[in-house]
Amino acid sequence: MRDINQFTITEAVKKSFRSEEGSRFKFLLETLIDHLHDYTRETNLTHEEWMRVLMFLYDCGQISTPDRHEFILLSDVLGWSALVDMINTRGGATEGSNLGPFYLENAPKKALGADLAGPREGVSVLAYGIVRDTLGHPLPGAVVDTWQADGTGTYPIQESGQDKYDLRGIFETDKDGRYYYTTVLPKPYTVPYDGPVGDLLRAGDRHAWRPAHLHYMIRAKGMRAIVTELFFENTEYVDNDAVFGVRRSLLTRVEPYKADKAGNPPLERKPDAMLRFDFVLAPEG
């Protein structure tokens, strides 16, 4: 019979897993067990507190759907997502930022110059720029996958009766590495707080607001993909984003539209404003 107490149980649990010695899985699992047990001892966790944590995680699972991932939202508000992004940003590449809970695969492919806004009200804006490598070379054929909230701060996926793929599109850069399209300028919004993560924010006396932003996933052959967001200078909540996604390098300026300055791209719709951002990808490996 094992002689286990509150100080020896940690090693007993770790030894019960027969993972390959020196493997990444073994390292991650054992480090998690170390920190979890240390936290429990340090806080003298009660049965009631332990059960409340388990029920909180259960509730996160219950409210999650294919279109809403409460655990990603939890990771976001705890700064865990941001920390992983920071650790994994490669030197010279565009900084990573939150994926968020509303990413969808298989967004519709769009031609350069297409308009994502359709009849939605708000400021029409041209988003454009170049995708480059870390040496400054343009990357033709790079994939620019984008999604966003609308001019009221709502994602179509949250609206009953709306096409969940509205305000989403996948573009390929041209021979010069350029991307360009028009959309509606998004507004700030609150992260979903009708579930357990919302309860956590209220318990901690925290606001749930995110600054206005555009989401991007950028990929190119032979390059390390990035997931990031663009924010707008001098707008609300850029200094206190609820999910810690803002980086100084991801701020861009929204200006009145000037076709010549933007390079006269062929567009489906004449925009009111424009913003430029050049993405940089690092090589794989």
Given for the second form:
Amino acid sequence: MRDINQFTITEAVKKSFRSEEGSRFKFLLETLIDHLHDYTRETNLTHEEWMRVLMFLYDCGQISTPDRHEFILLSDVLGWSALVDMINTRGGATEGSNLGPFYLENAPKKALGADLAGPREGVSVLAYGIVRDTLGHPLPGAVVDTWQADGTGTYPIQESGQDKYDLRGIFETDKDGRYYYTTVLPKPYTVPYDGPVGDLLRAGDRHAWRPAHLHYMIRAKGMRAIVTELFFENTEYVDNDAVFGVRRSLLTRVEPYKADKAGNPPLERKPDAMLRFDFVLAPEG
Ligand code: BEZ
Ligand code: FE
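What about the form predicted in complex with benzoic acid, after the form predicted on its own?
Next comes the full complex, this chain leading.
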């Protein structure tokens, strides 16, 4: 150990952990140490720069609460969350995208055709489609769990005096794998930028906006669940989402509502517009 230097320290640190040989933990830890040390050597990191990074992480911790996850936000704006989504998307399945901080378990169960928007202002839209497996077979009884911002770009959970379960619903697909419901078209909104991650965005001359989107978690028996988002073609920020959530395959076209074209679904409310998206789930395992 006493002959340790900037080239031998990496192996010494790795050896100091006596983790189980061949374990995933050992692999993840050793790879992290390799990359962290390589980064430091490659950049010739100064004491000031190193301390700046540590203080930034300290600030992220200071502002974090059970409802404010600054480290997840950091991961989001660095494209790390998106990268994890990308490499964990199964071949043939719908691409995964950001879960975000506003998912709630136990959203209210709704009947197909229900309206999530109520008297809110905005464009009323039918969201519909089929949930299928990767061979194209419809999946009856699949669970479509959705949540979204309103027509001003606000999630009800962000506003005091609003029901946090508004603009959410859990639907079950029918015997043909179909889902359909009406809601209000959401608007873009900003990720929180009043903390250290906001400072980082400003330092890089970046904005905090996300394009308008609908969130989904789709589950079906024997299939691998997906978490994803749908975006709308030709809307603001689809080409520069602050958290890199947009994929070409997740862009939908919003068109005027035509009952025939949508398959005449029985709806609680007649919408102005409609958008179709078919979700694809890969088998579990
Ligand atoms: C969202 O989509 O709700 C979201 C994602 C990342 C950060 C903040 C919000
Ligand atoms: Fe969102």
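Rigid core (definition): largest C-alpha set, two forms, superposition within 1.5 Å. Residue numbers count along the first chain shown, from 1. On a predicted model such as this, the values are computed, not experimentally measured, just so you know.
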property	result
Hinge between rigid parts between the two forms (choose from 48, 118, 25, 190)	190
Whole-degree rotation of one rigid part against the other between the two forms	12
Core-aligned CA shift between the two forms for residue 8 (Å)	6.1
